[in-house]
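To begin, one chain is listed below as structure tokens, in the form predicted on its own.
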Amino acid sequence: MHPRKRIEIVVEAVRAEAVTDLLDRLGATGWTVLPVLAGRGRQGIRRAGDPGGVDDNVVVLCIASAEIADRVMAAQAELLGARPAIVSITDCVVLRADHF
């Protein structure tokens, strides 16, 4: 078992590519984008399925080294800007260290 960091970023779907581009530039070896079906926060309940997809959110999931996670935190101004997003970083373990 190899310790890594699990980076989860909830962001508007229209910003997902900017987030994955940033992760690539920071050295992440991979990421996954998952759709968000619904959620509730400070602005109330949001549900997926907007006809234009403008209000839809996604989760960008990335498992990386502690060094990459530190780079993500250092780039928070570029990552968040003035746009809504939720960023969390937690400890995890992986079986194949060479993949992350």
Given for the second form:
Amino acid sequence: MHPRKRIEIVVEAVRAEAVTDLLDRLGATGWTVLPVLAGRGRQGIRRAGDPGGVDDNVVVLCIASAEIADRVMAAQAELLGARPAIVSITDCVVLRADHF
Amino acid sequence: MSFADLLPPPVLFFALGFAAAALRSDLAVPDALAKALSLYLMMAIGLKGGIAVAQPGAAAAMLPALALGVALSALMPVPAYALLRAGTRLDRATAAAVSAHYGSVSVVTFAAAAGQLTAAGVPYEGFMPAVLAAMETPAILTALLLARRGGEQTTGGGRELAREVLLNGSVVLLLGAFLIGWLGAAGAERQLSPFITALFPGALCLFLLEMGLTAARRLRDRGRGLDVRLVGFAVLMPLLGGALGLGAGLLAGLSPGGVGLMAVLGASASYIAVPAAMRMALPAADAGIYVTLSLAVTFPFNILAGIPLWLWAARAATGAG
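Please could you give me the other form, the form predicted in complex with its partner chain, since above is the form predicted on its own?
Once more the chain from above appears, this time first in line as the rest of the complex follows.
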């Protein structure tokens, strides 16, 4: 088992591509985007499925080395900007070291 | 005037959806179906318009109506922005974003008005769907100029903005279907009539049921950020826009049905295309405000009060009774 960092970013669906582009540029070997049904935070409840898709959120998951995770932290200005997002990084282990 | 004229089935389905969500019923329309219905409505409106314009002489007066529609969409954000800045506490970015919604138009409000005209047997110019498509995006540009003038940061370069304005999904489908209908003319009508005409009122009812559910849920989840002045704007602005649209329709020399639709276009506010564009271009603006005002206040107001008001005003103003 090999230790890695699991980066989890909850972000507006319209911004998902900008986030995955950033992860690519920082050297991530891959990422996964998951849809979000609903959530509640400082701005109240957000439910997916409004006609314009403006309230839709996604989770961008990325498993990466500690070095890449540090780069993501350093890029937080670009990652967040004026936009709401939740970024968390946790420790995880993976089976195949050469994939991440 | 009978009960059915005042409250046609699509309006009643909207009310049903609104009441169901307000009472916390578990009634829901799947997202994918709602999106498909909205595509269907745009496609049917575009095709019907194109087929109608293919009739000899039917395209006359299209250019003045198109030009006035574009001018209306481009100019309406200016009074909207001024009203918001003077009368409410909205910041510049959010005021500019809201003003874009009110300059642009709502396809479903148009569909509901056109449905009422058809049900009442009142004809209208076939090219009105082209006017609808032309009015979707000029307001976005004006609002971004207003925001930039106010010193707000807008994101996305010229290319992204051009893509948003020219290749916006609803514009592509409306204009594409309009052209296909125009080119296909009589053959298209024969083939597609059951799909685009017979199914239309039912699809509109189902979509408005979903809109009623969405509007009521939105008010419940996000309505707390609204104050009396914002709600006042969301009712006042469609009245101003509708009056301007009525004037533009008369100036373009449209029929009573056409003038009514132009007024409804002026009164309507976008809740699909513009929110997405504003989220990209003006990220600092509060989407909770602009989507809620347009979708949960102005849209119901137009469906319940605005459409009958403008269709009546158009008949009165054109002397058609």
